[in-house]
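Single chain ahead, by itself, as structure tokens, in the form predicted alone.
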Amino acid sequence: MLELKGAVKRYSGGGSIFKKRWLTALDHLSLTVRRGEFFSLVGESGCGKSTLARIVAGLENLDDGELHFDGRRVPDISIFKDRQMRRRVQMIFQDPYSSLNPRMRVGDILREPLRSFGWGDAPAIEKRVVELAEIIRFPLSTLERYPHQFSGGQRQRIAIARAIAATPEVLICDEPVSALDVSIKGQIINLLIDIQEQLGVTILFISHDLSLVSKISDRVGVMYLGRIVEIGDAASVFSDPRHPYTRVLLDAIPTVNRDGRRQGAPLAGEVPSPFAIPTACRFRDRCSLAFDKCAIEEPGLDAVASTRAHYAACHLRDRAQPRKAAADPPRIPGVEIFYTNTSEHQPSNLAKETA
């Protein structure tokens, strides 16, 4: 459904008129997202996840490389000026407090994309608005309210309804639950999963929460300094990580044992400056397994020997290093809510207030 080949994106970072400094957000990145899958992209802040999302959404141009959508090459952002093309790719932003127009009522927010994409006449648009309200479990009376009258989780539901209003084929979720508390986070994730099952939409989910991503994804890509360093089926990547960066990210996930003690080792070292990305292996300065070859030769993103569905950019990719099991079965706080079917959720406070 989506394919990036050798994608490069740089931003000007100042400097003199004789020598400009360039910040590299994407560095010859290649990625494929299959039709109908739930693909997650993870990594530390500043690794280029949101930049990739904005390029796929048609909000920014690539400096080099190719973007293909549904088998068709997108030469530049101009193709997204075609409203029917833009309808096929929609985005849910991170901050539900700034992504909605505060001067528009919720009903008008949902009607706007339908009118823009030529959904139909007024009765057809009103029928679709009612359907959207049912999907996000909003009473119809709330459609006359303004965004400031809702909580963060409720606003994010409105943003989701707006994004799926015209039945897109690709839904880009740029950390849509990072600003929400744990209980609301579970409800939003369940809503996205239900939407994918009902509409068959392809979801590109961007997050830094590995404990969440491991439970909801079909495939996972791990980013570091503008490149994919590991990619594969979620079960394979999380049970048998083959890149040291993936391994330390997983080891840093906080867990709680039965005695109440938290575990999880923080990731050592600082992320190198994107103005001066290390040569050869870009993770070698923070890697406990680095050896001479890592400073000389850049590893390619190649298949792990034991499987063709798991790729890692590491010279030691074929050296299995399973993670150590905890003495007590770990429990990640709040994760259990992500498996609850939304049909079993209790009525929200919003529904109670309007009943």
Contents of the next structure:
Amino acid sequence: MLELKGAVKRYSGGGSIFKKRWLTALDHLSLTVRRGEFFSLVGESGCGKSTLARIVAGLENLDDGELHFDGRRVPDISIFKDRQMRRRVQMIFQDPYSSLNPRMRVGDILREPLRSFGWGDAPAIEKRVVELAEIIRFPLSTLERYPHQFSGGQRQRIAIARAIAATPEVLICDEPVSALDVSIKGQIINLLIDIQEQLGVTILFISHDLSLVSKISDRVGVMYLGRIVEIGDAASVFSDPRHPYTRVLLDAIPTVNRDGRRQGAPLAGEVPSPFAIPTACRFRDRCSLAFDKCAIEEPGLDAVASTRAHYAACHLRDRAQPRKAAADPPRIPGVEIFYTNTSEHQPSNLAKETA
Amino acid sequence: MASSAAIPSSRVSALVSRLGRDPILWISVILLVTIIGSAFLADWLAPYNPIQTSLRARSKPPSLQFLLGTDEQGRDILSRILFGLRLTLMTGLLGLLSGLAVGIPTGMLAAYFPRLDMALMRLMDVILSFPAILFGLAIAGAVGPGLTGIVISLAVATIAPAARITRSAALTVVNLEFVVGARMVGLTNAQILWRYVLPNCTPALIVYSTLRFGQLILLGASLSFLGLGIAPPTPELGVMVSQGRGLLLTAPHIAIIPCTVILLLVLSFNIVGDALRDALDPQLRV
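Starting from the form predicted alone shown above, please give the structure in the form predicted together with its partner chain.
Let us now look at the entire complex, which starts with that chain.
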């Protein structure tokens, strides 16, 4: 559905006019997201996740490499000026407080994409708005209100309704729950999962919350300094990580263990500057397993032996990474919420308010 | 009005509660309403014909017959003030609106298209570097003295600051995610600017316009005072001050009364503008 081949994106970051410094946000990154899957992309802040989202959403051009959408090459983002093309990819943003126009009523926010994408005549649009309100469990009376009258979670539901209004094929979620409370997170995630089941939309979910991602994804990609370092089925990546970076990220998830101690060492050092990415293996400075070869030869993103859909960019990919917690998946307080309140969703306070 | 309805009600109530606490603001609001209202009703309120001269009633001080006295040609000052105010307010408003009509789009374009930013804002700096009075002189020289020249001068004096205010307000808006969201929805740049960026700049623009209006009245009166604007005998506040100037020692009321009206009008606009700024756009407070 979505494919990036050798994608490069650089930003100029100061320097003099004679010698600009370039920040490499995406560094020959290749990635395939299949139709209908829930693909998650994880990584630390500044690794290029949001840049990737903006590229795939057709908001920014690549400096090099190719973007393919539904088997067709996207030469540059001007093809998204065609609204039928634009309709197919939609996006949900991180901050629900700045992603909705404060001067528009909720109903108008939902009508906007329908009008723009030529959903139909006025009655058809109104019918769809009612449907959308049902999907996000908003009483119809609330459509006359302005965004500032809603909470963060409610606003994020409005943003989701706007994104799915004209039935997109790909939904890019750029950290959609990072700004929300844990309990609200569950509602939003459940809503996304429901929507995916009903619409069969492809979801590219960007997050730094590994515990969350491990529960909801079909496949997952781990990003480090502008490149995918490990990619595969979520179950495989999380239970048997083959890149030392993935392993460290998993170990860093706060867990509640019987003896109360952390497993594995925390990650040493800082993320290297994206102005000067290390040569050969980009993770070697911080890797506890680094050896001579890592400084000489860059490991490709190759399949891990004995698996079918698991790739890691590490010379030691075929050596199982020691991870004590592997047998016992991380238990995070709060994550259970995603399962406990699936049934009741959230008709709660909004309905009461208007009653 | 859609935009004012969207101003969070807390701001409106803050304005109202401030009104209750602040007697000077109260007085300013009442003054503004009175002045503007009486200017509009000049045809009915004026006791005399504002250009009717009377040789027997020249330079009379205020009395029961002539509430604000008469000028050197025996014309009733109260009537002239009422009609003069109307003209002053109309030229100020026309100048303000035409200045905003150019300045607001310029500022929005500069904020929304970074490539245009440098060129447009340096152009505004050039306009800003001419004193407004000097610009008025030049325009009066080009189109001749009269209403048109004044309106053009006032408009030009408004363009550059309006563009700057709009740009700074729009810059914070264009970086918000809902503008990216509008692009995702497939809206054109014009639609985004008109429906997403402009409405979110209105508080700053309302405040700016109110403050600017007072200044434009002063500027318009100054140009007329210098003889670049409305020609006598048409009543206009600046012209009246100019005519009374020579008689300051013998009949001071002829110049002082229009001066006082200008002072009250401009002061009221400033006080109300400040209150609006505090209520609508606290970030602008210096």
